[in-house]
Each structure stands twice: as structure tokens, then as C-alpha cells.
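Encoded as C-alpha cells, the following chain is the form predicted alone, with no partner shown.
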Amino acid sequence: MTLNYVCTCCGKKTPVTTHEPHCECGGLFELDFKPQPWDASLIDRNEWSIFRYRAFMAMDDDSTWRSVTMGEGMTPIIPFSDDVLFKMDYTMPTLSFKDRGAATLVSHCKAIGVKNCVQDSSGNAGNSVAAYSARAGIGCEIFVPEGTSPKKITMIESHGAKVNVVPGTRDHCADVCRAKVKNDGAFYANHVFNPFFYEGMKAYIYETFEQLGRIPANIVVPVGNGTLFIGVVKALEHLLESGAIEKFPNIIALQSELCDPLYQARLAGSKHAADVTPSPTMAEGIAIGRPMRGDELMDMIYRHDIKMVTAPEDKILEARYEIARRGIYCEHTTAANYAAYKHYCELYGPTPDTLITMCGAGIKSDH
């Protein structure tokens, strides 16, 4: 398969073999790729990872991924209550839902000959990219903002990656990392910039559809930079266009009430993320004040009339405690998913048949 990127601003096509992080005009890349119609017979049932769905994913080749995968994906879906299902995404190799995207992105990096990469992250994506880079034999350097969970930093370093703790906000951390990319020419293995990451995140929906034989009526999705959100929407659009599902489910997109540029944009009816000043939040994984794909995210939100809600900061620990008392020890950002769902129910009434991701394990952010 010959693959190209297409610029989301000027429309120029660029071969995916490029080591540049974006189009020469400054626009972000999208993959010039349309998956073939969904056909369950094309699932490789001998492969127990996200790559069982590679017939529907943009792939450089059909071999590189085999030396990179660590069996990510295929996480259990369990009942939490009569109304709620949890998808246990922290059961993946690095205890985080980001492993799906890291597996496809690092496979791409290896396929095009990347030797060293850099990335900025609030923790989970950095740890995933560091782990998969180590498996692929690629040098890795991760930039994290101050306040990142110490255990996440320890995990990143354990994979042999260099960690730079950057004072200030998550957005400033990204600026520092991107300056290094520009000045030093390092490969930017970033989960927001590089669309190969989203190819892996699509598997969240493919797995759910295969496991349940249907798509739940409501799907709660946390949105910071929107990596899972974009993967979810792309996969659902694929299933809908293929005729595999009859209607698009109700997506409940959540942000922290202390960092909510997309939520504020939705309230204002704007096509662009609002200008907000983030405050410190326990939901560190979604504390993104300037999402780089903000316009793309807002377009998806309006296209599918996606509901938005915030997670009340004073309810996150309460939600985490409630979940833990049922045997599930999740991190704070993950607890925010459930806190936001409960807030949504307060606003709109009972919301049964809801799927919520358990994004990250509690042991990673026990602070």
C-alpha cells in the first residue's frame, strides 16, 4: 500500500516516509486513507492484539508491526452497574489506553527508519511511546510538565528514555518539545501530530463491536488533545458507512471543569476551541488548554451533535473511591470519566447502556 499524508490546511500530499512533523505550510497531517468496508471475516482471529483489525488500518507493510506489538488491545468489558459497562483499558502493557496508538505509531517509525524520537506528554502517552520505542530499538526522549505523577516518570525512565520535566503548563511543555524538534531535527513521535496514532485508537471501537456484537447506546470519551475521541469517531463513522451499525451512538465527551476549551466552545457555538487559562486539576491527562487539533475536534462534535460535559473537580476523588470499592483501582483522570458521567445523569436523567473507558491504572498516579 502506497500511503500519503494530506495537509489539513493546504491539501498538499506528502509521502508518509517523511520525517517532518507537519506540512511545510505548518498544517497538520491527515492520512490519505479510506478503510475498506467493515467485514468481520477480515478480522485476523489468530492475532490477539489491535493488529487483528489491520485490514481496516493504514499500515506501512504487513511485517514491521509484528516485532513491535506487545499484545495491546482486546481489553475486557465488564459490568459496573445496571447502566454502566467499563472497558478495562489499563490492563494493557503499560497500564494505559494509549498503547493502541503507540503500537501503530512506533511501528510506523520503525518502518520508515527512525532511530531516535522525542515526544511531549502528560505521562501516559509518553510512557507508551517510551516502552514501544524500547521494544523497537528506537532511542526516545520524553518531555513532561511539572506535576506529572512521579510513578509515570519512573516508568518512562525504566524503558531507557530520557525524561525532561518542564516547568509550567502542559501546553508550555509541548512548546518546549516542539522547539527541540524544530532546532535539532528530532523525529516528533507525537500522539497529536502523527495520524498513525489514531489508526491504533480506532481499535477501541472495533474491539467493542466484536466483543459485544453491538455498540452501546452511550459512549463516554475523555477529551484533552482528543486522541481517543478522534479514533472513536473515525471507527464509528467507518462502521456506519459500512452498514455494520444503523445509527451513530450518543457520544458524551468530557473535559475537566478546570480546563475546558472545547466545552466552552460548544457552549458558545464556536467552531474553534475557546481561549482558557487552565487551573491545576487532578485530571492531569486531559488538562490541555490549547488542543492542536481543536478545529478538527469541534467539527466532529458538531457533525455528530456530540454532547459535552465537565467533570466536577470535587467529585473526582469520590468517584475514584466508589470505583475502588468495587475492586477497580484507576488513576484520577480515569475517575473523572465516571464523575463526568454521573454529572451528565444529573443534568439529563438516567443514562443506561453506557460504556466508559478505564484509561489508566491507579498505581501510576497515586498522589
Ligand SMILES: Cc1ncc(COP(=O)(O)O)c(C=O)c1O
Contents of the next structure:
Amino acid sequence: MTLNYVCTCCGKKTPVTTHEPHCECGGLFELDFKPQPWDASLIDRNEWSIFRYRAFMAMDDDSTWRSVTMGEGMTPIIPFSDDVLFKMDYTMPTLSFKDRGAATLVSHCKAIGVKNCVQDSSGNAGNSVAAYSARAGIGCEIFVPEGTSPKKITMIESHGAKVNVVPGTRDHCADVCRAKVKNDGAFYANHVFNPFFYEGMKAYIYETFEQLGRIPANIVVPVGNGTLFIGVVKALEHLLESGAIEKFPNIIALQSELCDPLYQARLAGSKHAADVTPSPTMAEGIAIGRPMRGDELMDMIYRHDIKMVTAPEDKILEARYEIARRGIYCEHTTAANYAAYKHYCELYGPTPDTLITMCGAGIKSDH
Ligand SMILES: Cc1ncc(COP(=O)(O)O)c(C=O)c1O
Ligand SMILES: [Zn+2]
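Based on the form predicted alone presented above, generate the structure block for the form predicted in complex with the ligand.
Now the complete complex, all chains and molecules, led by this one.
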């Protein structure tokens, strides 16, 4: 299959073999790809990773992924309370949900002959890209903002990747990395820019559908740059269009109350992420003041009437404690998901049949 990117700004097509991070006009790429209708008989049941759903994913070829996968995805769904199910995403190879996307993105990098890549991240995506790059034999350099959990940095370095700790905010860290891409021509293996990352993230929904035989009524999704969010929306739209599900579930998208550009935009009825000045938050993973795909995210939010809620900062540790006391040790940003869910219940009443991702392991935010 010859795959193309299509520019989200000017519509120009570019073959996915390009090493450029975006269209000539500066617009971000999306894949010119529509998956075939969902059909459970097309799941490769002998493959115990996200690639069992590759019949519905954009793939460069059907061989490269085999030397890159580390069995990511396929995470258990367990009951936490009468109303809440947890998807245990921190049980993945690098202990976070980003492995789904890194597996597809790095497979793509390998398929098109990338030798070295750079990436900026709050820690987890960088950790995933570093690990999968090591597996694929690709050199890797990761930019993280100052204040990133030391454990995340140690993990990234353990894979042989160079780590640059950039003073200032997460957004500034991305600017510094992008300057390097522009000046040195390094391949930008970035979870926000490169659409192959979303192909992996879609499996969150495919797994859930296969595991439960249905989609829960409510799905809580953290949104920083929105990589899981976009994957979830794309996969649900796919299932809906295929007639596999009858209605779109209620998606509850959460941001930190100290960094909430999309929440503010939703409140104001705006199509564009609001200008906010992020304050430091324990939820480091969602501290994105300027989401690059802000317009795309807002479009999805309005298209599906997606609810937005913020995670109260002073409830994050309490949530982490409550979860840990039930045997589950998640990182602070992940506890924010549960804190935001509880806040949602305070605002709108009991919300049964809710799926929440346990997206990062507790060990990652032990300082
Ligand atoms: C634990 C955790 N949760 C949520 C997020 C938010 O993901 P995204 O920026 O793709 O929305 C991240 C991102 O790094 C994260 O590490
Ligand atoms: Zn363009």
C-alpha cells in the first residue's frame, strides 16, 4: 500500500517516506487513510500485542513491526469500584500507555530508514520512544523540561538515549527540540506531530471492545497534547461507522486545573485552545499550555459533545493514596484522572460504568 500524509492546513499530499516533520506550509500531517470496516474476524488472535489489530491500522509494510513490538497493549481491565473500571496501562513495557503509540511510530521510523531521532516529552513518551528506538537500533535524543521525575530520566538514559533537561516549561522544551529539528534536520519522532503514533493509540478502544464485548458508557481520558484522546475518538468513530457499536460513549476529557487551555476554550465556546499561563502541577504529563493539535481537539470535542472537567490539584495525592490502598500504584498524573472523575461525579452526580486508564506507573513519580 502506498501511504500518504495529507496536510491539515493546505491539503497537500506527501508520501509517508518523507523525513520532514510537517508539510512545506508548516501545517501538521494526518494520514490519508481510512480503515476497512471493523470485523472481529480480522483480528490476528495469534499476536499478543496491539498489532493483532493491524488490519485496521495504517502500516508501511507487514514485517518491520515484528522486530519492534514488545508485546505492548492488551492491558487488563479490572473493576476498581461498583462504578469504575481501570485499564491497567502501566503494565506495558516502559510502564506507560505511550508504548502503544511508540510501537507504531518507531516501526514506521525503521521502515523508512531513520537512523537517528529526537523527541520532546514530559517523560513518558520520551521513555517509550527511547526504549523502542533502542530495540529498533535507532539513535535517540530526548528533550525533557526541568522538574521531570528523575526516575523517568534514568529510564530514558538506560536505553542509551541522550537526555537534555531544558529549563522552563514543557512548551518551551518542545520549542527547543523543534529548533534542533529545524537547524540540524534530525528526524522528529514526536507523538504529537507524527500521525503514526495515533495508529497505535487507537488500540486502547479496540482492546476494550474485544475484552468487554462492548464499550463502557463513560470513558475518562487525560488530555495534554491529546494523543490518547485522538486515538480514542478515531477508533470509536471507526466502530460506529462500521456499525459495531450503536452510539458514541460519553467521553470525559480532563485537564489539570493549573493548565487547562482546552477546558477554558470549551467554557468560552471557542474553536481554539485558550491562551493560558500554566502553573506548576503535580500532573506533569498533562501540563501542556499550547497543544499543537488544539483546533483538531476542539473540533472533536464539539463534534461529539465531549464533556470536560479539571483535576483539582489538592485532590491528586488523596486520589493516589485511595488507589494505592486498593493495591494499585500509579503516578501522580494518573491519579489526576481519578481525582477528575470524582470531581465530575460531584458536579453531575453518580457516573456508573466508567473506564479510566491507569496510564503511568507509580514508580515513575517517586521523587
Ligand atoms: C501519565 C500521563 N498521562 C497523561 C498524559 C497526557 O497525554 P497526551 O499529552 O498525549 O494527552 C501523559 C503525557 O505524557 C502522561 O505521561
Ligand atoms: Zn500544507
